[in-house]
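One chain comes next, on its own, written out as structure tokens in the form predicted alone.
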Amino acid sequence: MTLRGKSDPGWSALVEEWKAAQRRLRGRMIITPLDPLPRFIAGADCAFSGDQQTIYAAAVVYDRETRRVIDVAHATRPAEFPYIPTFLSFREGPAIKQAIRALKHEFGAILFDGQGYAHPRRCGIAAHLAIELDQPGIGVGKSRLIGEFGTLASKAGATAPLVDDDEQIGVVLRTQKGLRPVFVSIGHRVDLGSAVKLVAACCTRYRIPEPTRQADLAVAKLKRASDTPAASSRRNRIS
């Protein structure tokens, strides 16, 4: 399969459709406290094959009380689009949603590896997918997409508002002393205070909260098993 890209006819129109979809979804976002914080938290992440033609996605359910993963699900789909900043959900979303929907154990919220409200149109991948799934969702970005923040103390648990155009769009959270912070923003059916509390509650000794860290490990394992020379050869023959 060949990725659709900017050279395709109608690409500009497609991007405008995506922008409109993000704005419509933003209008459906529910902001409300998540109280009490749920015990079982889903995490999701994805990776790409070496040739960028295949998306591997993994979703896990993490038990905060026992600190272990109790469910794992996978999805594999062809990649339709290249990476375009601020439109990550259209590239990765279908595979991630498929993996989340394949989970068998219940969960009370989803942590996504990406932005939620902290997005130019206030609808990053965490918001987009959480709204479509109608599940409480939180964006946990490993890097800043937009916004500015002030001085952040080096101690674990330190926070600073992430602000864009005089609006607080998220919180910068240092999960471990001396390590780089993460960028927390709401996705759907959660408020910012609850989002920060839940992310902090899901962190152990690592910078990244366990649900998304474990999803990253699961998808890396899936990629190693699938993205071998033999598997690539099989895909090439099929295509």
Contents of the next structure:
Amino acid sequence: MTLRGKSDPGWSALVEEWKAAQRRLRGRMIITPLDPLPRFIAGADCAFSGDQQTIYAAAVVYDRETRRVIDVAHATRPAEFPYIPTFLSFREGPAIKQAIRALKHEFGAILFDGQGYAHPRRCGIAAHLAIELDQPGIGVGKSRLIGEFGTLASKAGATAPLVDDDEQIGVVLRTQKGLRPVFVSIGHRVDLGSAVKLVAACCTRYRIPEPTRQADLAVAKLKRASDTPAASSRRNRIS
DNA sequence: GCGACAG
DNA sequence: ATCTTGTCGC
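Counterpart to the form predicted alone, namely the form predicted together with the DNA:
After this comes the whole thing, all chains and molecules, with the earlier chain placed first.
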């Protein structure tokens, strides 16, 4: 990217290009039940180096039967796109896709950290990446991007529809009693009912479903190992 | 014009 | 996302 800020002439033209790309991807979205719910679920997440110049991504494959992570893959790339609300996938997408493609074990669906359909153009990061990878994908956001929702019970499993412009775009799901809910929306090759069931089925004792949580833990380790002063010194053979 | 705004 | 330990509250 050459233009760096909203004050640069041509910024709005770039924004329109990005929006057009999202609308094209949205046109390729396939909505269908995921049945039966797959046993092996991939999860992906990313983190940034202290100077913000490097993006670390991790992907895992989680076995719902044994409740264990059976595969982990990493990717490290330069961060070349800024964080702009509604364009998150342009920033994190390349690294996350690379990590997912590096997985060796098969999986039947991917859980992403962020919205899928629950996006202004119905193409959040989960939809964007799942469509490009042409794999079943689901968005699991820790907070809301758009949409309104009512009060939901405080017990685990409580849900409320997430609505935007008179359309249901997702489900607000409380995964643990008394904890803040997560925002579930479809990405690709799933329907909302299947998405919510799968996310709920991937939850153990934490707010975040295991595939995504394990990916978060994995990327934290990667970051620690490559972004730490001590680690850098060791790599450079300094004592 | 004034907020809101995934990670 | 990231800066950051203990601490107040259900």
